[in-house]
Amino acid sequence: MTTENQAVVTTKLATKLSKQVGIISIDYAPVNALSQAVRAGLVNALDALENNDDVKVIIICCEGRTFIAGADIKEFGKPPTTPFLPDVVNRIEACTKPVIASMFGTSLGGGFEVALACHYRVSLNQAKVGLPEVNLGLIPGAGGTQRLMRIVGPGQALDMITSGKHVIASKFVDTGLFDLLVDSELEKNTLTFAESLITNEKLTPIRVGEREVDSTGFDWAQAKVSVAKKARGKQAPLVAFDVLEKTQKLSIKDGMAYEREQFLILRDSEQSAALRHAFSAEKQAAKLSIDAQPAKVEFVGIIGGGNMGSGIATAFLSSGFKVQLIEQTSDALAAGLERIQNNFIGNVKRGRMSQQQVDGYLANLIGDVDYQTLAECDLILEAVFEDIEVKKELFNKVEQVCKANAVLATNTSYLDINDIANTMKRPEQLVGLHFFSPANIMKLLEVVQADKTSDAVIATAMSIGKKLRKTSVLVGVCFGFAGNRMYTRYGREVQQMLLEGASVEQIDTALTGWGMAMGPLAVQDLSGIDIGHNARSAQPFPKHDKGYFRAAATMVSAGRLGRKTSAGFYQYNEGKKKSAPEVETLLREKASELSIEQREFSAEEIVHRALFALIAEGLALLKAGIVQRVSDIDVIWLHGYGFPRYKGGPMFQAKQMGEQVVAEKLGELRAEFGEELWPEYIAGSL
């Protein structure tokens, strides 16, 4: 018997009979998401098998790469259609014949909720389950909070629901979540399990929803403190806690009603809209409009074993690449290799990797001082001192020894890659791979396309980013590329506000209070105020901008370089940060010297100015064609600069305000501070 759902061509819901076992098979690429057609198909197939007297036990399984990976993201934002998921899962649980979920891949969100409503769960050991709704600003909306809490208890349920993490099936061995865990042959093993139910006449469905929650000894007050601490501005984890606590003694029906009510409130929230935007912006960023195949890259040469180079080497090694590290002297090489080893030791200490994994990665690491040893590398990346002449000479040497088709990459943060390419024999092979520090941790990778970079090299660079599990964004060449150019503009605005009378603490507190991971002035103290100051000093001073980073220059002149001198924008005592009244005096004097009038600032105004500086620069990047799409800017800010994910990114914020409001606000700032800082942009860019 086969029932096919006609509504979505790519969705097939088939039921076949095998010795009294009815099999419902979902086939909806790529991840068997719960579209309307899948939900309706599931209910229809269940009806058909329940009414079929030959069938004693039912299996729900999936074709392709995974069991159901959740609600269909394509349906988000559209009006909900019947059958609603809570009704589907309740229908499954109410079935009068035992239903078994046959799980592999990633059973997430609604997919895991479907499995929880089944009477039995059979899974591959390596499969993963999770309720990632919090990542989209939601809580599970189809009984996930209720059924998971009933099976694994409130502690583990709360941990999974508030973190959204995917957990490997084998971790649930003693919890009763799975009735059978197998290493392989899932289909055959599930069928054998189903047949054993028939043979042993275990045909009365055991319903999770009929159980009570066992919260004996669970400390809800303590758990609340811990959830609040980890939530860092996100609403959904707190709502999840509230739902679990309030429903622990309720029936599944009442519990699900409260869960649904809270789910619907969150679904319409700004945070959820922002988080859903972030999710789809990331998927978009990975897409290229060019039609070129990536080349195979296995062996990577990295020139420069300083902090950046060793971090990059660690990232490549951790993703299974073979790495050749090149340094100028054997002492520098030994130091570089040690840095890499230390990065790995840190990973073992923090429980991110096992020693065995690390040993495997380090076996792929070699080092030398001779460029000849780069001859076999598929990719050669430089991470040396930021000096354009040094880099030009370096690529000249590299081109003499490398394979003809090797991809050549620079990790420069600001320099003109076109200028470097113009001195090369094969400029089409050169691309920017701009990693963020620490390169083995930070998710962002800007892939910088220079004028002559070939499409094939871009395709290869993007695929390398994917293998490194980075979030890669394609950008064009300009000073600072997309991320640092915007960061400079943001920093400039913060510095200007300091001269206008906002205090160091006020600025940092306003921006962290709004959700930024760190205050911009605390960041400068951490990285060293002189670093940015020296980089800026190499550029001509912008004549239109009399306050341009003058606060930072004042700090440098006063010897206040940041944490390393125990004094910067703040004062440091044994690493502890406190305010520095003398900084206010210095800044007041500087403002008066520049004839900048000081005044009071509110937190709201600080955020407004900083955010609009980002928006203005983002619009300028779009106008200059530096990014492919507006949402790419958000991806850069979410992954490289600690912009709060639940706010979606600076351009999402602008979009939410609406074009008209943005035009008005930018117009006001333009009128007050001038066209150069707040330029006209292309209307309709958002």
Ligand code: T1G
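Take the protein just shown as the form predicted together with the named molecule and give its structure as the form predicted on its own.
Nothing else is written out below except the one chain.
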């Protein structure tokens, strides 16, 4: 007998009519991952069937919903145990009897490497294959680079390995990757294929490792430029290219040895640690400590059809929800419906959706100006102007028409949800669903729990985020919640460095050079400098911080609001960004007015100050209980603010430095700039 956590690998003879076919069946829910027990079971089963004189052909298949989906995440970070995967796949390929992989679902990473080592592959057309190791800062480490290149050639192999994308099986027609592709009845068709090998006496294994790589006409130099451009700072894609190029003329044994050597180097790298941390943090963020069942949500009311509301509506429609859009006037409603339609038109043009899909989604969209039409909605979400009195009045109207168990949600970015809830009859039904713009594209969703929000509503909100294919993080109430509060602190430090003498371009170049997706000042120009300025102006400026966002206020006073006025921290000519010397003059004058002495900055100092601003505010959020766990902060910054995934997040960076270094650096900043801005590190926070 096996325990719940052990894999089940069994062998059997196919049928009374096909006793010459041996079947190895893997049954390890939920995705037949390659645990130690599965690896050992595969080797033992293969030995047994190879030594059975009655068996002529062997099939490897899986129970459940997929062929082997990859490594076992329960073994991540643990010392590897025998049999090692490279030894398993080599054992499969070395088998003296033909071995067939029967593939369906998603065959990824090590699972795909197992299939590549088999002598034949039979698959459903809609199955997917891939080598996604680069997403964890790795390369395939069990022959994936070697065998895939030998089958499909270096170009297609390089694209799959360096992108990490999943590819549908039907895309590989005529490549030799699959020996048989079928629409249905995989088990029956695989067995028929096995029987045909016996009938036709094709019993000599065809080993991929014995083939040579055909790189005729392939331009390695041009491919390297392309890979480097797409890698954007990530090491693994470049290492994958190096492995393929250097091993193209080597034997499978020598090629796998070099592949494994580079795999182990990457496994011990900081980038891989960061990417594995990100993967784990996302899994953790989805877990709740509450014991409540989510309510069923199918019909969603969205109040407000502006850019944010229309983006949110697009996201819900794309995930199969029925949507009722509400606006104040018929003209505003028409404009909102048109925005939603344009979002879908853009998706069709980019090939993300078919017109048939879009027609189906839009069939679930209705609009009105009458709040009474929200009466049957399971969820009602507002995306109106950021004015707390407007939102209070809105929910007063909603509560008069909605059903008793409807979830009520606000998309506010900054406002106090508790203040809104305190004016409601059913405050326990109110939750924050803070989407990031554009809502139909951005993956992050902050689920904001107010003081009176019920556990059932929280469970429902997190479930909704999952159905929307968002990365959802539960946070508490404070100004800006977790993400925007940290972004404000980050922005404050950037703005302060402007007053202290760092130039606009120097700051953006330093931070993008470090890995940020965009420079913070270019981002402000894009979003509109006045947007953040107006939100901050609703709160009293801190008395201890004389330079608090004075750079942004100076831009607003000068009418430089960003791209929309063709002038912000940069100048814009027909959309093209260039430096603006007059901005440096304005900032220098403001610094003099505030008695802030200007000096030279290095790129390292700019990154140091900006990163530690994030770390300090993250620690403050954790201390205040706004986030459940320190890794949630990293998830927010990875998905909402362009923090480089291969650096793990600001709190991962802090952990890599270690508590002693973080405490020392915060102490130095506190001594120089004051304890109000730079808190003392509390031992054990990381």
